[in-house]
Structures are given as structure tokens and as C-alpha cells.
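Below, in C-alpha cells: the form predicted on its own, a single chain.
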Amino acid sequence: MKKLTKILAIIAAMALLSLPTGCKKDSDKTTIEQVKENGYITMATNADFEPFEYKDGTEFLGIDIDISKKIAEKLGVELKINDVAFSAVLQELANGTCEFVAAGMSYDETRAKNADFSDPYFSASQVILVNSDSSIASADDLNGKKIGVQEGTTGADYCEKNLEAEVIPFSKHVDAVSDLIAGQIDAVVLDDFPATKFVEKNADKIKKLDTPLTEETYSIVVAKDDKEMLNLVNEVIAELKSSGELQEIIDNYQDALGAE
């Protein structure tokens, strides 16, 4: 008997140890209220990114850093960061393993229909980078060549929609960077504010062209329907745009890009 009891205990700790791990939302409180009762809210990003989000040493920074720490002092919490894929973060944010997102996420329609999308809060538009001596002067010349996207982006989506191309996804942008430097590919489309980043560090390799191919806008994504973290979400964007906090915060990046 003593045995039995024994085995059924060792069952019985083996289904718990198989339990999903990480859950830390009570179906029975908002998202809102359970981020209080924990004391932090987690945000889902891709520190490569810069300069909306990247790492320096274990330092996370950037424009879109600092917003979602505006978004914890509004709730009196710490702010966490998961740093994943740039693929992954709207999983995360289905998974439960965040409240929200702060990627540069610009709102495409796929993306709304498991995902609710704040007010915009950054004007943005996807670019292309080209080697210094490229001839490709415009979108139209990238037909028949090869172009570096970071899976996942829009950036990705139109140049697999729009160009007669061959389009090599990659996990992050410096990596696609890195190959058209080195003569494997014959562009990178990425968006302005980082492309213009890259050239600051590489102006004798690489260049940027002028007419971008689209115009977009950045926005903080949550969960879907979770209304109240949405309004949360809207109402510190709307604080820091009217305080001009959040000029502030988008000129600091821009000063220090300029600056190197």
C-alpha cells in the first residue's frame, strides 16, 4: 500500500511538472489588475532595432523602450522585456507571455485580426539600402536582383507582393546589412529611421536611396479586445505627444544617430 501510495505521488508530481509554466494571467481579473497584483508588466520586442530598440551591453534602449516605460510608470510597475524573433513577438503576445508589444510594428490587416493596434505614435517608411557603387537608382531596378528583408515586416510583405525579385528573408536586419556588404545580395529593404543608422556606421560602403517605397506609421499592439489596455496604452501616447515628451524621446535617438 505504502508502494502505491508512493507511485501515485510520483504521478501525480510528474503532471504537474507538465503543466504549461509562465501563465501568470487569472482569467477572473483583468489584464490590468493582474499586472498590478504581479508588480511588472512585460513587453514583447526585438532589441535589433536601433534605434527603437537595442542593447547596449544588458542595457535595453530606445525610442520604443522608453515608451513602455512610460506605460509601466502609469501602472506604478517595473517594466520586463522579452527579447525574441521579430516573428515571434505577436506570438508572445498570443501566448500570454506579455501584455503587450512595442516592436516598430507597423498595422497591416493580417496582423488585426489577432491583435488590436494603439493610436500611432512614429511615421515611418520602408526604404532601400544599396552598396555605394550599386547602378540600382529606384524601385523599379530592383526587379531580377536580390533583396535582404527581415522576415516578418512589412517591409518583407511588399517586396514579395510588389517586386519581380529575389527576396532572402533573414532573422535580423544587420545580418541582411552584413551580406549586402559583402557582395551577396544587391539591396536590403528595411525601414528609414534604422536604415539611416546603418549608413551612419558604413558610409563608405553603403548608401540610401531617396523615394521611399511605402509610407507607414508604428504602433503598440495588444492582446485582442483587451480594450482597457488599449485605452491604457492610448491615453500615455496621447499624454506624451501633447506633454512634447514624446518628440523629446524620438529627438534624443535622432540627435545621438546624427552625432556618430
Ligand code: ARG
Contents of the next structure:
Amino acid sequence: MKKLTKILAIIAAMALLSLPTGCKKDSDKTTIEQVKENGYITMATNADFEPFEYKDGTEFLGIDIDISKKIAEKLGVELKINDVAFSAVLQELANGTCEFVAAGMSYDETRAKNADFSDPYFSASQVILVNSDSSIASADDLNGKKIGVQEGTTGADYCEKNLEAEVIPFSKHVDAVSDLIAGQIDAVVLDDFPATKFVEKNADKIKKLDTPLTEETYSIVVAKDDKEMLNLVNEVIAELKSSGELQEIIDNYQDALGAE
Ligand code: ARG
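Following the display of the form predicted on its own, present the structure of the form predicted together with the named molecule.
All chains and molecules follow, beginning with the one already shown.
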């Protein structure tokens, strides 16, 4: 009987070891070879970041989606989108459940230790959103206040390191902005272009303060040391820049912004 138990335990252990890991990459193939064989490439993002990535019904839209489509097109494959929490996107890359991240991801030294960042495709900054009647006029006024941020973002990091404030993490910006409008928090710190989109939609209720808090650039992110994939992404970005298409893509989402 003891022997049987032991055999069963060994069988169970073997079964566990042979479980698929969710990683579809054969070690002898490069990412690009594997993608071409699969016929699709997967990007990870957090579609709570209009105009870079957001949903209209079930459709994904935005600047990063358009750039990602160009990457898929360059490889002659279909684009799949993994929409996860922003704080989980880089983990998707490490797990091998996506080939790249396009999420308005700002270059950051700590992030760059574990993943590779493409050439920049957009310049951004963190800004402050407050209610229209708020007395908060600059970053100095934020001390002692309740500030909503999206978890895991450079905005959250900035607030935690530079302000004596109560920093409240949200999984989605849209929830932070609703709490702001409802008077539960005093400000939201987030990226400039998405902040502008929230103001466009709630112009009678909230306003954006003028002074930028940081200077950042967005990159597409690939797995650490995946040089072939990084080169391909950089090639696509370079082509989009030199053809003027990148600017066209951005302008497409700018509409009401120009009329500000
Ligand atoms: N640029 C900021 C960062 O890199 C925020 C990005 C948030 N992106 C998103 N898709 N929700 O941390």
C-alpha cells in the first residue's frame, strides 16, 4: 500500500511538471519566427487611457492600438490585445503571454532593468486635475490633500516621492476622476493627453492645471534582450515618424484638443 501511494505521488508530480506553462515560445525560435508561425502577435495594454488605448463597445481604439496594428502589419500577422491592469502589463511580458507592451508606458530606469524600451514616440508629462471651483492652483497646494492616481504609474510614483499627501491608488483613471467629481478626493495626477480627454468630457466640472510636474517619453516595451523584436519595433516607429503617419495618427485623436 505504501508503495502504491509513492507511485501515485510520483505520477502526480510528473503530471504537474508536464502542465503547459502558458508560454508559447519554443526556445529555439526567435519571437518573430514564433509570431509568424502563429499568425498573430499579442500586445498587452490597459485600455483605460484615452486617447492611447480605450474601448468603444468591444472595439479597441487609440494611438497605441494604431501603432500596434502597424507592427502586426509589418510582420504580416493579426494583432491580439490583452487588456489587463496597468500594474500587470510588464508582468505579461515577463510571463511570455504577450510579445510587446503598448500602454502609454513612460521610460523609467527601474522598469528598464527588466524590459527593453523602444525609441520614444510621444512626449508626455504628469498634470493635475481638480474640480473647477477648487482652490488648488499648483503642486504646492497638494500637500495634505487626497490625490487619486492609477496604480503602478509614473504619476503614482511622482506623488509618493514628492508630495506630503494622501496618495490613493485606483485601478482605473476613470474611477479616480468620478471620485474627484463626487468630492471624495481633491485632485487626480495623470498624464497630460488623457487628462485633456477627461476635461473635454467634463468641462463644466473639472479643470487641468497648467504646470507640468514631470517630463516623460512613451515607448513600446519588449522582453529584456529581445534585440530582434526591439529592432523591428524601432523600425516601425522610425518609418511612422519619417512618413508623417505618426503625427497623422496622433492628430486623429486630437480633435477637440486643438479647439481648446
Ligand atoms: N505614462 C504613465 C506610466 O508609464 C501612465 C501610463 C498608463 N497607461 C495606461 N494604459 N493606463 O506610468
